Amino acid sequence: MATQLYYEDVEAGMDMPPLVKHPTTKQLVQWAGASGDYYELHYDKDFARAQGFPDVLVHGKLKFGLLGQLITDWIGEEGFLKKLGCSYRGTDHPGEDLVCKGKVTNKYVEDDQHLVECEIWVENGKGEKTTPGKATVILPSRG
């Protein structure tokens, strides 16, 4: 079972424990039909390389749902996804590790929320940030 994560045990400069993940064809299929993307780069490796690509890509929408389990691994059961966001900057392929990354940015009290600001992201094997995003939650407090 995950440890709570606090309100008082976050600073700003913080890093949360990476998140590695590591694509498979297959899982872009399985994807593709949960998802109803079927674009013909996520799954035809001829198609993907006439568009310029060397392999099939990951789907945009796969890498912001591991951005979202990276925050929500992070902040436990009794924390509060508020706000996530990412913009798709680079590709990644199926067989390459994405490791996906988080720093703490800001914390404050509003409302009688404990809010915590993150940038978070996912790089590729080259360590270059492919989906770089923003994350807000609420945290319990001990006080």
The other form holds:
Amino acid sequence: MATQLYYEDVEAGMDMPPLVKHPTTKQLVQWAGASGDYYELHYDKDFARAQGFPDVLVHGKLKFGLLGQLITDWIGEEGFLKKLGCSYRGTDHPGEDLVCKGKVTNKYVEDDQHLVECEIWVENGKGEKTTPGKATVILPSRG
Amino acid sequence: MTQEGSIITDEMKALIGVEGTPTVLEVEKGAIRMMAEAIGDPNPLWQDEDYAKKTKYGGIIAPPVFLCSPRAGIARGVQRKSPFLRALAGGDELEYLKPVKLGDTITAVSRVTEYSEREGKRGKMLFTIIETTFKNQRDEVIVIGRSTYISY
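Write the structure block of the form predicted in complex with its partner chain for the protein whose form predicted on its own appears above.
Now the full complex is given, and it begins with the chain already shown.
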């Protein structure tokens, strides 16, 4: 695992290391099985086309999961994810690169907790933010 | 009274706050592994018992997305109504109060908390917010989820 991140290490405006993913149809099927979401839109191309989409869609909640990994990779095992949210604004398809990115927007201490707020998002190959969101994490302090 | 031209009916409003059927999920190692593999997340905290034992959690925990799934009961078992047939997931927000640990038994209960309507490109759209409370076997609230569904 990477070195532990501390509250003192982060400042507003700082970028998180991006997480690059390349979802395949196989991964969507894995997610369907793991999550129990068997909606055909995510694995049946004919079904997706009949709905007006060029291909099957990456599940929104799978993208939530990718953003979750972005955060837990960044905060390390001593950090705690307090809140994670995202909007499924744009559709994504398998075979495209998805890049999860994040930026620190604020840091403060409240009730002895060292809190960091971040803007996070999933970006497609065209640089469009298909899944914007926010996260709040608690980081350890060097005190 | 239903507002003039509103798609949010009194019948829909009557469902606000009504708790749905609970979903009970046992947090098993295989289920966590399948989830981590589906995300492509190799973090040993989700899979390696020896590693996880040495952390502050004292054992394997589930990744953040674990409860954000139909299997875990997010936005499930709840009665909701919409005048439209087409539906999309609009977003999810999870607030984590305690970690989800291997061996926990989680009970999820959902309720509609809010409706709103907006004029979209293809006409009116209904936004429904469903809140899900996840409790562990000690009746502690560990996660609160807020999911938005769009129908049009």
